[in-house]
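Only one chain comes next, encoded as structure tokens, the form predicted on its own.
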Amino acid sequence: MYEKERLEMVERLERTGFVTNRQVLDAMSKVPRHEFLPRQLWPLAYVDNALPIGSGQTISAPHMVGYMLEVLDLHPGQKVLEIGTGSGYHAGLVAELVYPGGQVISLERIPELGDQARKTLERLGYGDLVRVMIADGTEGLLQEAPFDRILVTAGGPGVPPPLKDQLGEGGILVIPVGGRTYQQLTVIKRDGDKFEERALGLVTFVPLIGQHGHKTN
């Protein structure tokens, strides 16, 4: 169901220049985003929008999806932390391009969103790729760094820094760095105790709630 539709968009974003990365543009050939969303938004799953999914939450546009994961580099067997599970959707296309070998870790702090996406996610065959944890993803998750790869797909006041902390040699966090409305995507990339920061340009992502994020009034 809706594969001509998936194809489809995979097809515009690589024509537009969005996305050029043959293994994250595999990915989302393969991964179905309407799965991830309401039954009466699946006509809508393939058109590069953001939608709701509940909670005062969306789903991010795959140009912005597929963006974000070819600034992160994943590659087989890395371990990943998510940070902001939402839809589950995210989670599912890094689980494809860290397999084989690879693990994702995915914090959401709103309980029925994460009891839902760890169902589709288990139901569509992800469940020994990805685990999902109800907690405030501002802080980490300390028992389980490093981590290769960080992923925050909410927008922060800054960078939390257990975040930082938890990253691994080498490693690169990606996240929308700003107010409630705008952010800057901004890559960190980890060399010993320096940390390199870069910002990509405006995006707006929902906002990051947490210790070390936004307080939710």
Given for the second form:
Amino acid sequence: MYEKERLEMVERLERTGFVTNRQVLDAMSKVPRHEFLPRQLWPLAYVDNALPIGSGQTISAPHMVGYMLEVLDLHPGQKVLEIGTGSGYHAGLVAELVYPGGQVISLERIPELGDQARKTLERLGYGDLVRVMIADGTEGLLQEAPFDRILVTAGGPGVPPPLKDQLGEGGILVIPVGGRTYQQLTVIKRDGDKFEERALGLVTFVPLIGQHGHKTN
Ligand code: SAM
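I've shown you the form predicted on its own. Could you give me the structure of the form predicted together with S-adenosylmethionine (SAM)?
Expanding to the full complex; the earlier chain stays at the top.
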């Protein structure tokens, strides 16, 4: 279902230069974005927009999802932590890119969203690759660290220190950092005790709320 629309979306992302990595484009051709949305929004699933998923949250626009995946430089076998499961779509794409041998742990603070995302991922066959947990992702997940990659899909006032600590050697962390209206998409690469930080451009994400994030909605 919607295969033609999905392939056209991917073709547009490639043509406009937002996504150039072949593996990312292939994963986006495969994962059915509409399945992660409320049914009434299925006809809009392959338009390049963020869309509401309930509880005041959104699924990010496909160009942003693809761009973040590209920056993360994912490979089979990697262990990835995602903060902000939302619909589960981004986690499904990460699963495609770290398969075989990899694993994805995705943390969501809103139980209804996490539970729904877990069901969707299981229904689509990603249940063994993606573990969804309800938790404050700004604390990371110490018992599963270190992570090869960390992906934060909500905007925080700064980089939560636990996430830097839990990033493995040579690891990459992508996070929107800034105010509530817009943030700077930031990539951090770990080299021993050094963290090389680079700003990639302004973006707009829902707030990262928690101990090391914004304090309220
Ligand atoms: N990656 C998602 C997808 O593919 O649908 C989109 C995520 S949405 C833009 C951001 C999500 O981050 C929301 O579901 C929100 O509840 C969640 N969030 C915000 N603060 C969080 C925190 N401290 N820990 C875990 N999840 C958090």
